[in-house]
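Given as structure tokens, the chain that follows is alone and in the form predicted on its own.
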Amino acid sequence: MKRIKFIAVILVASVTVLSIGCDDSHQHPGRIYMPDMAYSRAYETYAQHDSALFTVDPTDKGRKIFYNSKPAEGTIKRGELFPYPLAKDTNNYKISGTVKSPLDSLSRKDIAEAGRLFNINCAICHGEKAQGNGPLGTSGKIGAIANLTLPNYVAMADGTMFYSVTYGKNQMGSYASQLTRLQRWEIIKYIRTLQTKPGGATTTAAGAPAAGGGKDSSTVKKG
């Protein structure tokens, strides 16, 4: 009899720890309140998603979770420049001389950087010394290439480039999708170290000798 009564005391005993070891209360906490902010949902890029669930359509907000992959209206990414001030319009065009460039110089890390993205993307039209003689700008298959060494583009303010380059002028589209607004502002510096200046001289690539005996400068100024 004792020996029965210590072999069911055994068995209640291991029951007990196995059934402590085998306890996942603590990672299953039960019912969540809110679970989609408990638990994210990742998307990838250009993915589907559930159309009994989601829609791009404003108008079905209430019935579905609306998500068109756009960021928030009037937010601006991190490390990113504040928006161009002006629209896409005719008239704005003609006052973007008005807007300053926000850099008033680079450092011979960043003009060598902005030199790369100008060679991939604008070297292929205005070729590599801006002289509107790249591949395409010679081959007879697009026309009115610019040259932005000519005096008129030298003139011209950083503002009305940056507006060219924002929305497309002419021949030449828009290269915003392309390209950040500080990777923007820093190829039209780029841009002004390739075009001679009044009397001969030339803007300079950071540590380069200006023409006519510029003296070495570890910055690009503003021109």
Second form
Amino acid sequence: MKRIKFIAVILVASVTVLSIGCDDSHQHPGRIYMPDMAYSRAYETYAQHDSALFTVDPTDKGRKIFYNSKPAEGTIKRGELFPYPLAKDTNNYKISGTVKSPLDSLSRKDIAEAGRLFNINCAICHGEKAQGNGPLGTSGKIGAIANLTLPNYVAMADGTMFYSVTYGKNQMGSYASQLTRLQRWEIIKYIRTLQTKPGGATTTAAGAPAAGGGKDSSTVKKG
Ligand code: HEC
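If the structure you just shared is the form predicted on its own, then what does the corresponding form predicted together with heme C look like?
Expanding to the full complex; the earlier chain stays at the top.
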């Protein structure tokens, strides 16, 4: 009996010591082998960063934590196409037609998705049928919106369209940050489907007003 009591006392004592020990270890973790891992240098994407610790200056890399909220240079998002080779430049606009579309044909599902994106991003100006008569066009707030069903746009190379959608043109802004490269090429394929629809002015002479409404393309500057 004495023995059992003795063992019980030892047990209670060791559990108490262990639990105190464990609590204590929170405050004093002991030796740290890899401090970077023990003390995370995590950042919040949109938080303001302490300039004593973080830098956006590439020459400060190493001394401070380099973080400019951009993907690492040379990296491509999964599912995205290779970078577009032409920079924004008047001369590059002229040769933009030489850049071929990476897409041969689109599945019915992809065309439907491209149409959805066109209606969200482009139809406000160009109209659902791409005839240049979207709500912003008819309101008169923005003039000279391209009627993309006119022969000069039917003849326009995919690459030139891509250039203009990427960098913007006159009244039209750039869509590079709203739409991925793949989405922009897909939308251009979708525009092609609208150009062949009956009602599109594909039979009118170049520069003449569209039969089915829309703006006169002769007011559209070439650049
Ligand atoms: C704010 C109105 C507006 C929106 C939105 C808009 N565009 Fe345009 N777009 C224009 C105007 C204006 C022009 C005529 C530009 C010029 O030649 O002066 C134009 C021209 C174009 C051209 C002919 C480019 C060229 O090189 O002549 C294409 C192709 C085009 N738009 C596609 C698109 C696509 C695709 C979208 C959606 C991702 C879009 N646009 C969204 C106003 C708009």
